[in-house]
Amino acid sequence: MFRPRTLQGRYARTAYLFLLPAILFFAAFFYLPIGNVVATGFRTGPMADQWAGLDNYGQALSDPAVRHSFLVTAGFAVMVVAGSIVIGLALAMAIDQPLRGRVLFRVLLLVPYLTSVAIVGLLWRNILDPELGVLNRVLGAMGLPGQTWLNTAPLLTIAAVTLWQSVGYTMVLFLAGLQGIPETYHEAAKIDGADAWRRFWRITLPLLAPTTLFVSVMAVISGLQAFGQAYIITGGGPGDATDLSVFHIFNVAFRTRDFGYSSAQSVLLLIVIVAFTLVQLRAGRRGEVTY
């Protein structure tokens, strides 16, 4: 049996032994499924048992329905990313002030994030129901006409629901970033005559660049992978207005039973997500150097 001769080797062996359960977990439930999806993307047939080569990928790149679902997803992701940064930062700056009840307010904002997408989707589908929804009943009690929320602006609606659920998490991240900024910077700026708006643009925002980068990367990944909102709240409708990419892949796999074609689309979506993430990280590093 091999035994490390140096103390460093023994530490390394012990570290790998502790990491072994996590490595096996990721291999079994992450890397192997990804490899299986990649392999299935090269096959066709009801049981994905016939070799197709790159046909599935070529079909996906030329399919108008795939392009439409990606454009819908891109629009959804843009709204989620912009809302996460703007609303999350605004809430964090408000809670960072010495206000009474801010701890309770922070907890209330974080509760939706701890709730599953299925529960949130069912909750808001009932709230927005045009006939029995609570929101239209409130509008009716105020003498205002009810709205068909899921038909008027369905993509904006599910983006707003997504923000309602996730903005508490981004608020906590920005709050941690704000509390990590030394107060001496703001005090020195006040002495120099800088007002609150100038301090925000010259001190707060640049020093929050790492937090903003992390929030934007996570929001892009979450937005491009969104599924439950379309599946539960709108069913991809009206028409294909909320046909998000993962929802479209789900329909191809489990309704048309074309697992090879759906796997190819999944691989292409994974490539897009990785590409966007790398571009954001590279741009963020350049921004940190600039600051």
Partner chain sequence: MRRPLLYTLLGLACLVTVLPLLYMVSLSLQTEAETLAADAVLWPDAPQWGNYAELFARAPFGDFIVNSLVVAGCITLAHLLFDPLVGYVFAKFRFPLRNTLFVALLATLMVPFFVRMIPLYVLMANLGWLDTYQGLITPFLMDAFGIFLMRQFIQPIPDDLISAARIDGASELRIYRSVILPQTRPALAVLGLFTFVFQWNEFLWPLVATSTPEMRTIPVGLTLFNQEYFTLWHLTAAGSVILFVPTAVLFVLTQRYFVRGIALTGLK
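I have the form predicted on its own already, so could you send the form predicted in complex with the partner chain?
Below: the lone chain, stripped of partners and molecules.
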């Protein structure tokens, strides 16, 4: 093996030696698959071995089912983002007060975050079942009419179930953000006579912008790639009302066995996600604050 003569050369050699497993891993399990998904998107046939040029992409862009699943997914992501910010921030502000049992509240609110999407899906499918679900019994006992939300508002319902699982995580992020705002800002505003409402809009919210940005980026990314909710709870239905994109791609790939067409759709969805992330981050850079 060659021996570098300079000290720098020796450090560089050590660095690459240490990096070698990682370089091989990311090449084989990230960059090679990404290259392959793009390449497969240009092919067709049961073995995805015939050149199809841009046919798959063109077909995906004009396929009403694909367009519908994109819209469904976008709607789902918007609901999850809005819910994450509003509920997460409200819970964080409530728990940020000097209360007894804060740690316990925090633990209990965070518990659903530990559950697998398998639990979330199966449990809520049972609870929401119009025939045998416990929710209708509880509603009935309170004198409220029974629900069939998975039929009447399926997308909103699976978004709510997703929030049930994830909002504790958002709350902890907002809590960290709130605790990073110097107390002096609020005190100064109080002395100037600003009420709580004004302080929220003029101090808390603007200074929390980086956290809100992070939360919304994470929620968009995870919302756009939700899968289990459709696979387990609704099967994409009723009809195709909850045909989330990744669920749609999964079906085209592994039920219809059309790897070319499903790969092209994956690439399109990836482009949407990357574009969204970059736009959000760029918009966020303008609102950054330093203390």
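Residue numbers count along the first chain shown, from 1. For the two forms, the rigid core is made up of the largest set of C-alpha atoms that agree within 1.5 Å on superposition. Keep in mind that what you see is a predicted model, and the values were worked out from it rather than measured.
Fitting the two forms on the rigid core leaves the C-alpha of L278 displaced by under 2 angstroms between these two forms.
Shown in the overlay between these two forms, fitted on the rigid core, is a CA shift at A28 of 2 Å or greater. Superposing the two forms on their core, we find that the Cα atom of L19 is displaced by 4.5 Å between these two forms.
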